[in-house]
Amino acid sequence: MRPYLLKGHERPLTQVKYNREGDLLVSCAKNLQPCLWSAEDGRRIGTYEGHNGAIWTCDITWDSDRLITGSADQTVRIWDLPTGKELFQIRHREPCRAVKLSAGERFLAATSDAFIESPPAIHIYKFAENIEDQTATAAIEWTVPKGRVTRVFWTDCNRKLITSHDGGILRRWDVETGALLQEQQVHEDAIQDMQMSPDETHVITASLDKTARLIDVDTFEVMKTYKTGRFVQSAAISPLFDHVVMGGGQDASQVTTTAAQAGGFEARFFHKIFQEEFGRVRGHFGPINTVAFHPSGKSFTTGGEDGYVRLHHMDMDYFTTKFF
């Protein structure tokens, strides 16, 4: 099936994310408005207007009632997802890079970049059920060693956080104290994206060292490595099969002098266990910055440096062919 080509952004994409039910898709980009789409047919439902800088990250509540976004305009914003109304704003002194709701959604983790004399930091906020009770004061916050925090996840029943960093490092933190519990170098270059497996036992990381890696959450052991020969900007794990998809390509600064095929601007499928590539999906004419599997595993979405979101529904051959 031909993909749906979604045009709602004039700037490069930074993240695409499905809601839990898989009927809605949110896309974030370096322009000022995240967009909401139908995950079935790509119909544009609305936008969220209010940010004054690139939107780097987003998260969606379990019931698809609220959207949380983090931006270079130094704010974390909470939106009413169905209507696009801004409900609350948390203002930092630094750009916000990553946000993630805890299991049960009682807390919100947000990370901020180094800015002027401020080091990178992690902030934990109480996430109120009633927006009238929401506060912009962090319950706890702590600084982190030099290096941008690119993604954050809650683990161990919300007792710990794991973060990925632009130095190729994973770190584990104690939520109550902010203490650094574990640090592991898992890549030779910056980690651009980290996504959790459906069972939350392992993560996949995407790096500028031209690999994606499957990593055990409990030990930070590198279990599998997927080599592409191009920068890997994003990677995701299928909830249906032992497959992973990743996107990237040649550096964006060289796009105008590179043919699409030579630039490696394809979504690439690898077998999760055997580490062998078995398929590519072309279409973008610039690097792919973000990828996400539908919760059913029957479709996937890519967002590119070209400003387009491409929504792909799998052909029947994908479900009947034995690739290995």
Given for the second form:
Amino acid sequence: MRPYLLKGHERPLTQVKYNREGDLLVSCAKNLQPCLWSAEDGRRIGTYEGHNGAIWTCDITWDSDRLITGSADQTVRIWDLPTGKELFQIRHREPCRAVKLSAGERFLAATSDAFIESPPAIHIYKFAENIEDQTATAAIEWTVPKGRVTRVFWTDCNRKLITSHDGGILRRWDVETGALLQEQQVHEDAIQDMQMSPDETHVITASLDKTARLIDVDTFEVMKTYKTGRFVQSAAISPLFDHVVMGGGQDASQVTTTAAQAGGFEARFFHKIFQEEFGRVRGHFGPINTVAFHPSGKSFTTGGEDGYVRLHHMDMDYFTTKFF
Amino acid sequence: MVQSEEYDPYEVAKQLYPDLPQGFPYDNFDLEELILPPGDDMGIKSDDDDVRDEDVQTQSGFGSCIVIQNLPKAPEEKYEKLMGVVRTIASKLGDVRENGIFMPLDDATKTTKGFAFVEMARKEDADAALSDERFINGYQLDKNHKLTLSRFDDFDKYAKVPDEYVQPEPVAYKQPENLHSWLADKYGRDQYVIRHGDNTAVCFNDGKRSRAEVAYQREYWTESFVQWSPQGTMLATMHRQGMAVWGGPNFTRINRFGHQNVRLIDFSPNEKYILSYTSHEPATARDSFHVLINVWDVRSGKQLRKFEGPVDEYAVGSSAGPNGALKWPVFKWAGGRDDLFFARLGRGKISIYECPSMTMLGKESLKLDGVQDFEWSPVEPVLAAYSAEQGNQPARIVLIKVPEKTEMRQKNMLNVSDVKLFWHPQGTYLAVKVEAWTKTKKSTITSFQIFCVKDKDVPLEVFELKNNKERVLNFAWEPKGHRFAVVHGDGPRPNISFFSMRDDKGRLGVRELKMLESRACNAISWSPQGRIIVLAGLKNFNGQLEFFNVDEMETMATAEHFMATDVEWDPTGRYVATVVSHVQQMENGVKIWSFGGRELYSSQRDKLYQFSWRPRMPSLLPAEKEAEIAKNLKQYTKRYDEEDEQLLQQADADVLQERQRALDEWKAYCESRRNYAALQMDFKRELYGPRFAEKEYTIQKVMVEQVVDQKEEPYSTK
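Same protein, different state: after the form predicted alone, show the form predicted in complex with the partner chain.
Then the entire complex follows, led off by the chain already shown.
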């Protein structure tokens, strides 16, 4: 498997995301310009210029006409995805950590970190079809207990939100009232990433407790645990097979003190049901911060602390080998 | 809690914990949440309930209080004068606490009662005063008054002694558990203990089926580490109040030993005795750290002897670590089937103690000028000692038989810089690695003096490596046999050489067998059965492993356990464990290999603190029987081959069954969530309308022209 090595960022990657059809790939990093790539051959199509801080997260609309980014510069921005033009800016008083559009894209959920005096919070905005109607005032917002909100998803036909937190906790919220419905400790350390399964019945969480876990959306019951022995920064579920992939590695601040191999920077494939590892893909020379599966499950992308995005198309072996 | 009126939890908390920093309690703090309902332990078992009172001696209380008796009975007018006398006497005893002297008056006669209480600054001062030579036989104040000292607490103790003797109830006999049950395992499996996170687990290593089976596990079993007894009968756990030993099929507690804040322990080789060690802060600034070592009888739990003293008395020669610290174990046990002697190094002497009386052998230490190090033979009470060079006296290695204290053999050497002693595990040889200065005193030459202890008159073999100026990194005897391995070389990748003490006809003489050149190896580990050695490059060498057969002189396998920190053979020499312990940030876990270097299974354990195989007692088979079995091995193995085959099939079937179960479970889950998935899908279909229909996308090339910059510049004709 020869990956495309995409060099568009000089700083650590924070999130990579495919659009629904899987022809485009957006990468966000701690430098100021998110990039848009062709998911087929890794050509860079363009960048989105305007942010003034690290971009933590992004989301893409159903029709791939808008890109939403959340940044440490305390703004959430809406971009025209094909042209790279900035359309709208929602200004917070705090850095924005996670964004997610609701199904149907009438609403946008954004989470903000604690900053100076403000506690962390969740904000719900109306997401206007015509950009002229877009407002920067939240339809509803509420504060959450101490700690970072790392990812957010809409569930139960947009009635509820689930959020992952850096205390290893999952929380469920009522969207209309902001009431906390459920709280569950599922990891022993911070949850760094959470990704939804294609059928939206379960999520995979990646944690600094060196495991990734498969968790039922409805009950927050931990169904599977994938032990890696190293910090897990990101994990994704294959839409094609019963496979999951996870990335991570030694703490970035420690990397220079050891040999490259010692860091454990490979992307690791586990069988989703048997919880057994069956493959590794190496290449990054820093921890992997984010992984994403192509919507077809035939390729996947990793973004590392080293500033590179690696776009892998699976070899034939991957499809023909019976791993278990 | 009884509450009759409204209370503000903040105020209550502030009163309860006045020292807490600001900001506590937190905003959503509820005091009641902090208070455990009676009887609820939140799942955390406390060991405090089982601690016997006498185990714990409190530091506070009247410990620092002493009583001076036999004082004159003076009338009230002379009170101050007598007080002055008492003060002078008390000041001789040590630091007295301010207003620490109290001399009661008899209300009726208005005279003093003839005794005074003195409160010393510390308990240690009181201890010192009581053992003061001037007072120990009474202090002659004048002709009629001989003062004596007593500990205040003693009065209480003696007052409690009942006047009439009550015959103690005989304790009903309880059938003790079989402490060797693990040796009777049906499949002959060995056990290991693994400590990770808060959990301590004893597992059977089921190498044949490539898995481990937990025999017993418990959270918060120990507060620092666990330690097997030398023959594996017991497991010792460490606690604040002392240590406990556990054994039997369900690891019930066999005994415990009260030693506050115990730091380190050591068993005697036959598990009769256990030593525990703590060091204590000095009582005064000019004093040094104090060492306290207790000797206990394992079976009865009785304290047999106590060794106490300043640390520099104990940290001598090889027992001294860096910065004058103590190197454990301080006491070394003589080998043999009985625990007869143990000894420690002193300045210019070795103190040998006898068991079970715990008294010094022959009532005096063995004098050896300049003695730096000693080691007991592992099989008999013979000790080898090394004395350093002193003035005109050469350095000396001497073999001494105990209890006779006779010299069996000695050897003098000159210009010695360092000496290390290596006994063969079977006590047949003693190898002495000698580093001697060259004439220029700039470099050293390494040689080996090997005493053949079991041969007549203890012949001495001397040998050097071909390049005797090379650094020797490691030396290891083959546990059974006559061979040894030496790791040497100055480069980053050392060489490993194998030697034999005997030729094919059994005649003595060191013979080189083979040298393996430039290996990424910093640790060597012989199989307990000999023949096979694991060359491991731990830590910086990234966990390279080489399984080498010394009989055939061939490498059986090379492998890697990435970032491995330790290599440990199981006691039978069938399996090898490689461990990544918590000194590494990631990938903590254990891998189990066959002796031939085939990986059998691995187990990930985050925060892995300790791994150790359970030792076995020495084989009870006589040597001839063992030889006979080795000769007819085929016949013996035949019986087990079939059994192994069955086990393997069973294991495979088990794995398949487990997978099928997981698969079925997952299917059931998906089925149960189908409604929800369908609901979400319908919801989206409704929201997106016609856009929802999945269409194959086509790639369309669109050229978008964009004006990047526009500037007007006048055309210059220049």
